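Just the one chain here, the form predicted alone, laid out as structure tokens.
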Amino acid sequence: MKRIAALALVCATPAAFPVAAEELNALVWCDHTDPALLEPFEAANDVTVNVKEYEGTAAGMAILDQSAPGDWDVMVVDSVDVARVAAAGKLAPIPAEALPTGDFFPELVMAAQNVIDGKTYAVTEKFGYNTISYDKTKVDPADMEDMAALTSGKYDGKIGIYDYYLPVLGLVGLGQGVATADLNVGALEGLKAPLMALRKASKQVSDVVSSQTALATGEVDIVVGGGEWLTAVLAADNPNLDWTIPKQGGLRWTQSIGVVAGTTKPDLALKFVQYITSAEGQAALAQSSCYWGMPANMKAGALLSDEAKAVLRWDMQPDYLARAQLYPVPDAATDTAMQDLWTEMLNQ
């Protein structure tokens, strides 16, 4: 029976399988590859969304540089890099009046990042925090409200550090009272001792997957630089995992989506941007199988389950937004100094 069914499938004419009338090519992060996010848009618009995943703005820019005009239609990018990508001519202006930013958390409109010279080049779609993730059955949750607890000796050998220098140095800076906007070569000297102390207290410095695994298996009890993106997707199987923003503050990561300059399908590309930033698209994106995060559109909250809202600490967002700062945006000299300090820490 199975063989007959297989032969029938092979011999079926192309007309037996519906083919979408159009295709849309999207340069995205892994959370946008989830079929649960893409399929409603594809069905509603008779379109196939082809996605290519990339990591880091430099990698995305390289892909665009190597592509012909019209190869890509939409792009997801770190919000703090929108101006850089737009200045390189890679993003097309989009009509601000066509976007639902009136439904956004005010802090997530981010006109300073998404609007250049009065023109909107991208719109914020998802955000979250680099902060402290932990196993609440292994540590005192009250301790996680103060970054000083991390180097108190109480949790030595039970700490993991997320291996990304920008958010972790930002957190270390906040612990020393240095705002992320003030991180420069001079300020870094004061971060060396606390960074090395944190490394001494830690068991490992690792990437996303290794950090998640270590926390889930009990190899470490705390991950510095973690947040909802690290633990929320694990919550169903690991309800003991949690996250918080300590009194010193946390870093807010934000991602935006825009239309790629040179697209031959600007109307369809805009429709996709509108879907992603709609309440429905936002709820799906927030709970992507790759990683969870907060929807920028407040109306998405009505579509999240009570369990999802609890995992995301949805009701805490006004307070968390007030206490979180954007990623550092270092100049070339500061970026080099930050990477040098990070390498020194890794080699300690």
Given for the second form:
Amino acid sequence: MKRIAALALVCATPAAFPVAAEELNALVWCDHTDPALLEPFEAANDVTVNVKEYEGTAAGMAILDQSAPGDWDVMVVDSVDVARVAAAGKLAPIPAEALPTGDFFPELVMAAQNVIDGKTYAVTEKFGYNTISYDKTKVDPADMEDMAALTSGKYDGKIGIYDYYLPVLGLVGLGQGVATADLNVGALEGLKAPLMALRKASKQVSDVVSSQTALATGEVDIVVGGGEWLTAVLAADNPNLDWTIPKQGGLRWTQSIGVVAGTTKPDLALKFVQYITSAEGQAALAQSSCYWGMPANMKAGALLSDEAKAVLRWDMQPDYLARAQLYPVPDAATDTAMQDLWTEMLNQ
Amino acid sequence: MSDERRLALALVSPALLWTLAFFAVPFAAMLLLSFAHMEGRTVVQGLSLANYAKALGEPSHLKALINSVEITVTVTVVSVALAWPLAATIAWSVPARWQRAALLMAVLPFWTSYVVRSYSWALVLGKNGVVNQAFGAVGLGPFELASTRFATVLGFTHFFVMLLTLTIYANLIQLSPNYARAAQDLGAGRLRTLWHVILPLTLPGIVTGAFVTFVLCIGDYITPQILGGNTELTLPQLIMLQMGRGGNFPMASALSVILMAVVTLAYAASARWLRLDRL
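Moving on from the form predicted alone, kindly provide the form predicted together with its partner chain as a structure.
Let's see the whole complex now, leading with the same chain.
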């Protein structure tokens, strides 16, 4: 009897759990693992999207290096690193006319980053800001409009720093009047003292989850390098958490998506890119359970609730986009110098 | 070759191949890579010692190594000091039929995810966490416990006391009570018996557990990252920093080789008493 029941279960399984006709392998950041984002595409195209998370462009490229051509179909990449990944032959050109960039915020088309030698290798999908997040019941919001307040002594021991050297060094640079595009080995020398001062005033340097936890539990009252991506998922439970772009400016992070070179399913891969950059895909991606961020496609606004738009500061985007600078794009020597300065700061 | 030797080779070859494929070859590749250098973003193979010079010569890099060794030694010593009495209590004072349950209780925290446990400690030690609330109830604190070396050591110790308790218990339970009786018959007091007879006899269990603690602790990235709050950098964190965005794999390899060298030194120091069959 048990055998018959087991056999019936095995026979019934394919019917109960239909297997998709095709699979798409995506190398992504954690916001693309949300079923609410993937399921509509899977259902519409009878496909299973297999996702693998990675952090850091070098780590993503190492995964591609260790894979056979055709293993991966699409890849999410830091927009400022698209040229680097494309130059390594990891991205395939995609037809620009197939992308809805006409509906994008003009600043987010980012042809300088996504288009190389006239060929489009990726398309911007999401953006946000690395600025200052804070608990407005614990700090004076007016103070947060000026980066100098962070090292004034008033908030010593109440500051957390986001553990990623690029945006934080970019912010420290802005505080010193150095544009992110001008950050090089020479300019870093001038950032050492203010970075060390910021470290001295801070309690911890931590990753995304630890920074969120610290802000939510009152371990720190301010996170330098934070932004909507840090506070938005906590907004419902803790409306006191806020963020701003200080008068010195903030950094804009952007992520792009492209088709991996060597994919055996270029049409399906492009279809996925089109879905992600469509209004529907953009609205889901903006509110991903891992982290929120602004959609590049303005038409997603029609699908977002007023509450979600308020959390994302939809109406403030013209002002924010004008005041925020792109991430620094360091050459290899500057990158190493930045890492060394960061290491020195952590071990001071 | 005799049939017996051929059979022995056949029996040992799967393990040998496994070790070759998943340890010896990758380690050789890592060693080779550690002598390479970066030109722009490209790894250029060579025989340069520049990565080692930087790792051991640059104060901030050397500090990471020193931090790792200091934390690991502290954790190992504290864990042994706590695990030995616990193991002894279970082996000698708990009735035989309850010993299994007592050991189960001791290792119960193993069943929780390592990452979840670390985040839990971060919450417990926080400014508004349970510990500071308890201190606050008696008019003390709040104390800065989270994001400190203390938090890292505590998180590690919580984990490794369980491991050490098992290895030391395994040693103690095999010890015949006649050794203690003989020592006391010859006039030794309880402390003297413990110091001169019991402790030396349990040394293999202690050293084996301590060595495993040392190896796991010095190579751990998660606990210092979550509990230490990056108030200081350890060697595994520095290795991760080389790989994340920059992709400086030669430097990361050199730091990893140094890490392995420290572990090898620890092995050499403890080899005399090491009994890996106790694990």
